[in-house]
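Only one chain is included here, represented as structure tokens and corresponding to the form predicted alone.
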Amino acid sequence: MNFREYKIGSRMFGVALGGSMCITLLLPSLDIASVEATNVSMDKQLTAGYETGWNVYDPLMLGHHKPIKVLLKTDPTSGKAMEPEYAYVYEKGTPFPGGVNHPNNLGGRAQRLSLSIGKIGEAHSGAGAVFLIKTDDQKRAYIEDATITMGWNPDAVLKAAGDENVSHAGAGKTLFVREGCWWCHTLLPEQTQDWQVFGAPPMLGDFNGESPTAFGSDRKAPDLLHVGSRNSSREWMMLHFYNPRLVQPHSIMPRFDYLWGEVDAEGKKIDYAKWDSEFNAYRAGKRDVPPDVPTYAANSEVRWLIDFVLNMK
């Protein structure tokens, strides 16, 4: 009898706390789970792919191991033309997004329709697929497996669609959430007057399948979840990224020069001292003009990253 009411108050604590982490996880969770994802959903993570946090097949977030969009113009089996179609593009070993391994992650209706009519229960990512993002005849949205419905491999839609119509923006978003962009950088506008200044913010099913969502916490510059409706300058986001300062005198943006690698666009070694030198000659009005800034190489990691910025519309 001794410490009767301790006990009994404890067990009520139990069920108190039981019970509101119940209603606070179990029953929200058991919500989301249902909820149907959206053309921005299956975009999102299709472009990303597995996972693009740290993970085993990218340990050093290197951006390895990620699928690649591609814009097609030209069909890559009869090579004729054809409603300019996104594709996101899975070579061999490439591991796939959350929504094509656990198709239940699409919500009811996305699911049956993607394993029916998109047959993604037959993909296979040691034999590579080609991804499509269709709508039935009611404007449902669904993932399609081209590789199998089509015929469509990676090599001849890569091919295909050409270097200039290649986006790496799923290992920029690897670089995104490695360099620290969303320490300062959210992607989610809140229901304020962001609306007016970033755009409308995200709907529920946007981010079935999406992992990790890098809302950030601490927004200390602009939302960046519709940056690529804003500012579509290619060139724009080179000088930024390569020094803020050569577009915002005063930013507080870090430098992310080193991006560039070694080499430019033509194969010449970058003399990043001397690219120093000239701009603080420019900032003290000893030069006129601030020095040009290099243009990246192809494999360039700046170039995956700004492709990412570029694709959140």
Given for the second form:
Amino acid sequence: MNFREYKIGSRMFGVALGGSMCITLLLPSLDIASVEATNVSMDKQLTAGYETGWNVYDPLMLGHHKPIKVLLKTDPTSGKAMEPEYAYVYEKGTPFPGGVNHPNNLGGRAQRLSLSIGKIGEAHSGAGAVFLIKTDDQKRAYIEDATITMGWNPDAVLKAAGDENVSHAGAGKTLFVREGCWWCHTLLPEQTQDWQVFGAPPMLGDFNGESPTAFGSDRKAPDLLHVGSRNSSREWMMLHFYNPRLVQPHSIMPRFDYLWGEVDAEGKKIDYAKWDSEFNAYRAGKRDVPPDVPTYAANSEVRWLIDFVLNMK
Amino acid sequence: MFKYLFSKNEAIPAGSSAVYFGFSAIVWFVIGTGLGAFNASKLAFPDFVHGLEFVSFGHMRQVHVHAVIFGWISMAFAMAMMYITPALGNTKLWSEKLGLWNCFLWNIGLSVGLTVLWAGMTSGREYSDFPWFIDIYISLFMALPLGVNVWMTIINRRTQGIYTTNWFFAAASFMLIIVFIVGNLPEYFHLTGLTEAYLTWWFAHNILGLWITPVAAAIAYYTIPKVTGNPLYSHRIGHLHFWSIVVFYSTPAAHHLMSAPLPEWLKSFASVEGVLILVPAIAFVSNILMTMEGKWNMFVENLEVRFTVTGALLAIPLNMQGGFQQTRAINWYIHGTGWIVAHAHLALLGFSTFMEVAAVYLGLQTILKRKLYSITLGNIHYWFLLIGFTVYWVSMTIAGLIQGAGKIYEVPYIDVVIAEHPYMIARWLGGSLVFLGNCVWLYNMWMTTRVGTLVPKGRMPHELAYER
Ligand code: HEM
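And the form predicted in complex with its partner chain, for comparison with the form predicted alone?
Below, the chain from earlier opens the complete complex, with every other chain and molecule after it.
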């Protein structure tokens, strides 16, 4: 065994690799860590919750243990009408998102406001919580735990909102990741040209607390970051997910009919084979109209996915 | 092979782990390219097979990518390390037993990992898609034992110097572990937001730049001199290659996110460093091509040389693309289009795969001391791979340019989808050709182990190529 010059070589290697990691890891993380959260990122993380990629709370990625976003029109304690406002309901045991668990994720000012006025430091996931996004008198956004500040509890808020104002966008984002929508769709209008079609590119602070960001790198389909503003029709989404070729004959998007599950909204068993053969007959010109798409059940996976898509304004 | 897992190290025939790794790699290559062809068919004909979650494109794509990267490419690398490292140190592999266990655990881990991905259990981070428990398994039971075997073999070598190839092997297997640990920090510690996005691409960039590219090149530094009998043209250039990989290739991760709101200094820095990748690239290609001097006839006559040199030649367009497509001037046009998919396959299916195919051909023949069963089938394999790849690359590049034009001229998206359709079909056909070629290869190698002519002691398999 004869080392000599290789000792020097190995040390040089350490210095080179260490130096490179210093520039590409340490400096950027310091820089990124100081980014101030915008209200967009507060909305995104409160909607999606702790994690929408693989995690121990939801190992099979079924969309469990996710928050619910509701549009609140009546005050849950007094029952009186109020200025409509979004509330993010974390039922008992639902893990909190990054910014609530680690408020320093929110960046200096938003962190201070959220802790001092918003009281998020006192939130406790064992008890559940209802979060709001508030702005102070100088229009600076922060997160507020309404369970602490106003005594709103999750059940009361869900009840006050009513089913039609409930969005399972957080569970839907899990499905977005699980079903690999991001292999075709991006969530990142580029800073150069294409935002004129797909909407404004995100800003520096629009991602704090979000995981995974699922930007997508390989675009074979329209960017979806603002799709809800382009097309807000549930009906269209339903047809399109069941079979994209119903509304767009040239689409290469896969069918997501299996997200309907076993039964439709009325509890009837869905006969996929029959639908298929009728659709084939339609395509072959043997039928004038395509078969009807079954209405999805209120707790079906596709409902969550549509909630998520329509929530991307 | 399984019986050796529990026998004494001394009782295991030398080269067993290389053979085991080699055949695993070929099988994963067949599976991986089969999945690739299946995916391609779905992008051409979305209703091809439908109605089942398990065959939907979104569930299958990452399975293809990880089967080819960690099954085919990385196992072929491991196979190469298992026989080249000791050969260059004039010694035996440090532990055949560890090598066999390594391969066994590798196959198990990869199968579990791919199943998990297939079920949709993904971290949602491109290239680091495996959930973190698989990542930990990979670093501890796949990458670490490989590294230990390589490092110990090099330390126990019986030569004075360390040849360039072994420099690369030792460093790359170390960097693989580092990349796996650091690149997955977001999953271990739940880092979020831009940090997560950036580290995703830090991982992706470095798994390619510090593992796949250098090891593939290192293999060529062995195969070409070994088979042609020419000494390496220049060790100095080899060292330039090595050091510039470490310094330049490890830094431009941010160039994958040029259109994201990362800090501007980071993007500019990455972009400049990205152009500097041309330094190791040119060093490598020129070194290999100069080594061929006087032996260019072997490019035609010898299968291993033909594969390796084709790979080296493909590295030229690869690095020209790579160096410049990530600058702001070009990136805005082709970012996120099929151009990038074409580029990825130029790197992995073109440059890298051709190097490893040569190493596996050479290694299996040398260790088994058997001549290739059929040169004709070998030639068919070569041409199927080359033609299939070329069709893939050309069609996806064109599709990418169409997408780019559609992007900046704001063409309604569906028109872009329609315009791409013929190229999607072409890609599928090209990919299927690659898959068929690999089936032929598997058969050929299997027959080699069974009935290949025995090579007499002291001779190289390729010397007998045209003898009966
Ligand atoms: C039978 C031959 C092959 C076919 C048909 C094929 C097909 C595909 C398809 C359809 C995709 C998805 C691309 C997209 O999203 O637009 C893909 C991605 C990919 N394939 Fe293959 N592939 C083949 C061989 C290989 C081989 C041999 C490798 C590497 C050794 C490889 C590595 C990759 C990688 C890295 C990606 C991800 C590309 C990206 O992120 O843009 N493929 N492949």
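Positions refer to the first chain, counted from 1. Quick caveat, the model's predicted, so the values are computed rather than measured. Here the rigid core means the biggest group of C-alpha atoms that line up within 1.5 Å when the two forms are laid on top of each other.
Residue 298: CA moves less than 2 Å between these two forms after rigid-core fitting.
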